[in-house]
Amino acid sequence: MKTLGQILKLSYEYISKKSSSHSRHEVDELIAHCLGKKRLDLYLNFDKPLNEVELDLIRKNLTRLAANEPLQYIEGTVQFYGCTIKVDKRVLIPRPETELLVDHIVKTIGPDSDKTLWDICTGSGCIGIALKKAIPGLKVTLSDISKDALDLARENAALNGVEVTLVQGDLLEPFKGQKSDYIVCNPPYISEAEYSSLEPHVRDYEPKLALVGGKTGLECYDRLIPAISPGTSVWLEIGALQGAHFPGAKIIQDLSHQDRFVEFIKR
């Protein structure tokens, strides 16, 4: 019978020659996963003999990371800005940077807004699904062109307790007629060309319809914009060097000092 000392040691090295796309720290994560325990835990248990079931869950999973599956699907489940978010090939895997979005958002709006807020190409559900537990006040509605992503975004609503409308379609179509007073959205806005050369675990797992806008990437922004009715406060995530593409309105960067996000109110 192994012990996990010797099982980490093993799937450091299985994995070194399988991918280079994985660090120690995600397979320490994954299997830390697979025992119920955090990942300081395994350094505290290095004598720790392993069962079978344990060890039969640590190689199916290890398989899926080592054929570069993100560790996120293999986990199910991601932390966002204090909430738990269920993930899956349905949807992208929510960024660390877009939490910065989410806490500007915060910190503009303040806790206490009763107004209306539209998460459009929603995903998971994530950024809305957050603003609605930091702002209870907020009138939060979901939406996104896939059904399988609501479906999902629906079940993180429940999971983390919050109270959101969705509503599937294109863009603006499932608000004709409506007019909200924040709009978030963090469409697709890869460009066709560059889709090939993102990395495996984001091509080959990453929902690709959530991906790429077109063939410059720009083309979920040029017809949302100006479908927004003028008042609107508006907040989209962009691709670093899109920023150009916005002229008069505020970039904001990411903690690595690139373009990530544009402000701006509709005129």
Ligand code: GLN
Given for the second form:
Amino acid sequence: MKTLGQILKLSYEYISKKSSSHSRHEVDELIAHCLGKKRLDLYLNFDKPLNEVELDLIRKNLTRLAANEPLQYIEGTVQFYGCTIKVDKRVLIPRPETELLVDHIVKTIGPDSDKTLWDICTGSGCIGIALKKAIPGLKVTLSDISKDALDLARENAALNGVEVTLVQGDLLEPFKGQKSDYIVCNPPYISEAEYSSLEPHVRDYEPKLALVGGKTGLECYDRLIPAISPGTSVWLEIGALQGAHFPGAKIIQDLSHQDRFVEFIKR
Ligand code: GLN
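We have the form predicted on its own; now please give the form predicted in complex with this ligand.
Below is the entire complex, every chain and molecule, led by the chain shown above.
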């Protein structure tokens, strides 16, 4: 019978042979997940013998990791601004930068708002659900063009115990004749050309619909912004080189000092 210490060593060897892009950290994280432990607990249990069930699960999941499947899809959830968000190949994996956007919006709106907010291109629902949890009085609607994504967003809303409205359709199409106080959107903003040079774990697993905006990457913004009612406060996530496309908007940077969000009131 092999011990955890031996399995960790074999796993590092296997992963480094199969794929250069994975760190020991990810292997540790995956094995901890398979064993229902925290990563740091692994190091206190090197001598623990592993049973066949545990070994099977580790083998199965390591094969997925070796094929470049994102760790988040294998584990099935991510932590996002205090919410547990289920993820699978139907939706983009929520990024840590996007938590900054949520935090900025919470600080801007304040905890007691009872206004309306639409989270357009909601995907997993992470932004709208986290905002609803932080600002319980806010009336939140999640929308996405993908029915599959919306199904998962609905599960995530239930998982986090928040009540939100969900509507399906392209950008503002499901909201004809309506107006919201706030709109937040992290649309697909990668160009066709950039898509082919994305890392395999992104390109081969995350939905292309959630990543690629079109030929220039700016297409969603150009269709969305003109359709927004005057007076609406808007926050958009953008690509690091796209800031110049939003004259007059306040540009907010992420922690690596890249332009990442724009904030403006629609005129
Ligand atoms: N709103 C989701 C997120 O921020 C999905 C975004 C998308 O699919 N483009 O993660």
